[in-house]
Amino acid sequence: MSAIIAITRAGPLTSVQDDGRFGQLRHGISASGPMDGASYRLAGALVGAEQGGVEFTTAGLALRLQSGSCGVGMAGGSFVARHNGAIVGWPGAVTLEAGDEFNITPGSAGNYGYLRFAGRLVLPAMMGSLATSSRARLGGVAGRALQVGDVLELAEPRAAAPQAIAAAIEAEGPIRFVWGLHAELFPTQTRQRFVETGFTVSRQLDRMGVRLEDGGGVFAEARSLSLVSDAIVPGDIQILGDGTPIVLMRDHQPTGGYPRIATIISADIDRFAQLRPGSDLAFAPVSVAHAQQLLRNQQS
């Protein structure tokens, strides 16, 4: 038994993702995976999903269940979901029957949403993962973003079987970070202003990175430094040669040659990913030990 899902509307960054493709950075391949991992996991828990799901952006998503029947869980950001034209709860879960239409449009907040399915996505795992890496042309559907006309097959589909989940702790306030590998290359005054001055999320963002607007001129005097390229991780805040801060995200390049003043902690990277262009933010430093404790609290 299977179910066939046809994509009838998709934005340019709609893609199949799973937990990610780890251990391949030495081969130049980043982990990829969901931009907001907590929302991805919540969507899965709401329906009892197996591996993989669809990540979409504020461009929204629409699909039609061509055959079969399956449960769908949804979460992430603030979106409006319609099942055959009727608004359903977000986050939440529904069961689709053959011929049903499911339409998602953007709401008031957030950049990324997730659909997870009660069934197994019939896609080949590449290096142990279904995650789409458009840069490496790996995973998902032909290593690319989903587009109108694509179909997804679910093996052994079933109705939604929600799992017990703990209520998420909504963090607020500044985005927390640990000082980066090259923090000492920046003058003390610059580091101090980094934590005292606000920034704004620019419109230049994607799965690789998010550029910030430095309205306070924190890095106006930054000079391009000659560094040996080395490995980078999601959340690294890299200062380009012209002084533009850019936060590296899930599809980041494997190495970087610009100085990294800080790294957003894992407990806050999902929250940062959901900040829309124009959002103001501030940064606050924490110790590595505190960052690890915050992540443990989030996962417990």
Given for the second form:
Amino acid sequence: MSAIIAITRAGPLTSVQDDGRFGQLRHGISASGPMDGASYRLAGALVGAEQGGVEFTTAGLALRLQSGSCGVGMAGGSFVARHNGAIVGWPGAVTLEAGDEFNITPGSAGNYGYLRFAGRLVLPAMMGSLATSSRARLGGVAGRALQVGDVLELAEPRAAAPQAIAAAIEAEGPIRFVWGLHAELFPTQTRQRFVETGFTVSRQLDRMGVRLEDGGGVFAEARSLSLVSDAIVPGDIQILGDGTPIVLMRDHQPTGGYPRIATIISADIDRFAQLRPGSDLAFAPVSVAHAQQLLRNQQS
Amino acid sequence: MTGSTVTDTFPTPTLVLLGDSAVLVRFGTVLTDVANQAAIALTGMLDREPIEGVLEVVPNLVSVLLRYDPRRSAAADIAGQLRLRLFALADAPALAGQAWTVPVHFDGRDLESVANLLKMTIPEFIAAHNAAPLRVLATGFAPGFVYCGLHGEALVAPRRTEVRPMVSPGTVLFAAGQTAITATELPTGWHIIGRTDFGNFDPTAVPPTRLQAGDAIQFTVAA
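Right, and the form predicted together with the partner chain of this protein, after the form predicted alone?
Full complex below, order starting with the chain above.
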């Protein structure tokens, strides 16, 4: 028993992801995994999914179930999903039958949405993970983005078995951070302005990083420093030689030599990933202990 | 000879909390031989005597990253365990890295300009470059990528001012007193001195790379 899903429309950053490929950083491979982990997990819980799923962007996604029958869970941002032309609730779950069309178009908010399946994705695990790494060209389907014409096979598919899921409370307010590896290299005044001045999410964003527009000129005077290359973690905010801030995301380079002023906390990085280009944001510092408490509260 | 015999006292490390899920042990803020040896020695120690709750240990040029799950472990506990191991680091046995021979076709497009820069002929440069084994200083800038060094002062050349958009896997790069080998396509601002058939990345192998920080590399002229 299997089900075959044919991709009939996909944006350029559509990819297969799972929880991530950890433990390979020393070999030069960052973990990848969903840009919005909480939404990925919600989509899975909504359908009782197994490992892996499809991450798509505001370009949306369309697919046809070529054969079989399977449950599909969906979550992340705000999208409009149509099952054979009829709008279905978002987030939510549906069961697709052979011949069914499933079409997702962008809604009012968010950059990333997730489809998870009641069944096992038949894909080769690379180093224990299905996650597509855009940088290392590993995982997913041949290490690349999904394209029109790709098919995904599900082994032992089942109908959707929805679980009762409490709606997550969307946090608002500033994106919280802890001071970064090179924070002390920035003048006190720059650090103060980093917290007091807003930034804007630019159009230049992908799974590797999100460039910010520094309309307030916080880093206009940034000097180009020569630093020894050092470890990067997701959420690190590095300042390029021309003063452009970049937030490094799931497909980040493993090491880098630009100064990093701050690191977005784990509890806020999903929310940051969903900010669309043009969104204004502010940053607020917290302690590491507080950041960890926020994460435990969020996921308890 | 592995080139990793400890001759100097290791620099005093600094513990930095990197975000809310990692601790970085830094042995310096500039690349020195002894700081790099300390990072490699600590990595070896943490591989032999793992700290409970640490998910991943990653050596860098002058630091070591320890990643943990903040829902299960507190930064203070990881740091405490780390300090205990750091006390013992000076007495840790020198890492016996593996020895490798890496044949290189010295035909890179920057070979001549590098030799000129160092006021050598091309054969003089190649001979000086291959004169002694180098240590793998760090891995992981990209899949299978390795930094080897450190060359003596006569072989220190600055990086290029322009970045080449993409070089192919197996490109041998040279700059800043180091030789690096690429294993995937990537952009680089380093000088291209040659290419090698030595593949250091196979995603289907376990582990996916062969060279490790601390290994000794003897470069030779490929037949």
